[in-house]
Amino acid sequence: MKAPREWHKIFFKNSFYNPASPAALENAPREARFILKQLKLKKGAALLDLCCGPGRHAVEFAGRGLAVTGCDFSAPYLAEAGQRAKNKKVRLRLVRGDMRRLKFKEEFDAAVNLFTSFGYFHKFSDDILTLKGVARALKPGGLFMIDIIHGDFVRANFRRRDWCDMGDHFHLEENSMDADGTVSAWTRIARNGGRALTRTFFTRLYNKTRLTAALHKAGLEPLKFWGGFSGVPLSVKTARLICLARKRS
């Protein structure tokens, strides 16, 4: 099984996946809690959301008096954050592009990638290049804040085929493994008896030796290490791997 190399151009569209399901939205108000209180931004503090999505933290984000500027590839998710934020009342300045070619120089306080929005890239040049643009973005002591699935996790817990009812539809997942990461194809299959539609990606799998290398590629330095959002110790048991690190100067 193989994944384009440019998947995520045709995956990250609302008629396929949208990373704002209604449990997503309800767990964001906690996940924005516990990264701002690692972070200790000030009020108008700059904070880049790198691969933001439909701005489901930025909106918290923002409303927690931040500036904030979300960046994202897909177009529709972008406009979904602009209508989350206008119906929240809060200011988003939101960017489109590619998150392996940031143009922003020293001017975010703090930056996050949140939700396994790192890793997509069949290249591993490509994740470095897209580290160091996070890097060039910040200021000089900048804290940089990255969330994603816990390599040592998968491996200990991979399985090559599951499904799961998602309500209006059902979801396939077909998995395969090797040293680098997963290609994963996803189905979709419609209740109504519609055309099942399927899409295949690849993730970079990362623990936190493989990380920890990856960052300080990229000039940033870690400082801690995370297993969840509750703030659980980081282990091959946690299926997140979440790290803060700083811009070194």
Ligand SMILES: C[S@@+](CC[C@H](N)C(=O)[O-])C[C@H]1O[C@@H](n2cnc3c(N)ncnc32)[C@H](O)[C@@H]1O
The other form holds:
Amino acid sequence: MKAPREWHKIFFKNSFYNPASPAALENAPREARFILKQLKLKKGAALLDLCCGPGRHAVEFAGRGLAVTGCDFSAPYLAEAGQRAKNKKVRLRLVRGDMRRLKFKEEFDAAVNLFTSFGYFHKFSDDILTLKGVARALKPGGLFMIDIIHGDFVRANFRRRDWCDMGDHFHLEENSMDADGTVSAWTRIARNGGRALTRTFFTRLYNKTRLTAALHKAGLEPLKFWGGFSGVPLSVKTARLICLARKRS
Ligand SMILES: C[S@@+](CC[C@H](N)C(=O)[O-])C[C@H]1O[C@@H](n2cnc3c(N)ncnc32)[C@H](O)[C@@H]1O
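Following the display of the form predicted on its own, present the structure of the form predicted together with the named molecule.
Okay, now the whole complex, with that chain kicking things off.
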């Protein structure tokens, strides 16, 4: 199984997938509270939500008095983020761009990258380009929080096939794994018997050691790790890997 080189350009479309599912929307305020507790930002501080998607966290951050910039490649998700901000009566600056080519320079007090919005590229050097762009975007001493799927957990709980009933549709998964990461084919089949739609994607798997090495290459120093937004310690039993890092001065 192989994922197309630029798979994100076809995967992140509302016709196939939207990260703002009802469950994800419900979790966002709690996740945002945990993140802000760790970042300890002052009111008005500048925060970059890199790969903000439909803005479910960005609006929470803005609602707590931060100057939030959301950056994402997907135009429809950015439009949804804008609408979400309007509904919540908060201000968001929304920028369309590729995470590998960030243009920001020493603008932000902190940056976040949430819900496994990292490790998408076939070339490891593209992940490093992304992290270097984050480091460049941060003011000296600025903080970066990243939340991704925990590679050690995925390796220990690997399932070649899986499926679930999502209500309006069935979700089928076929997965393969090598030393670098996983390739997954997701198929969406409408309950009412519509056409099946399959999209294939790649996720580079990171554990604490690998993420630390990548952050170091980009001039970011990891400070703390967690295994979830409840604050649980990182372990092979935790599906998430959350890291707080600081830009090296
Ligand atoms: C799993 S979603 C997470 C979205 C959001 N952080 C959330 O928690 O709801 C991943 C996001 O990364 C964005 N993305 C994928 N590839 C990208 C790229 N090369 N540059 C910028 N954004 C990208 C997608 O459009 C999508 O919004």
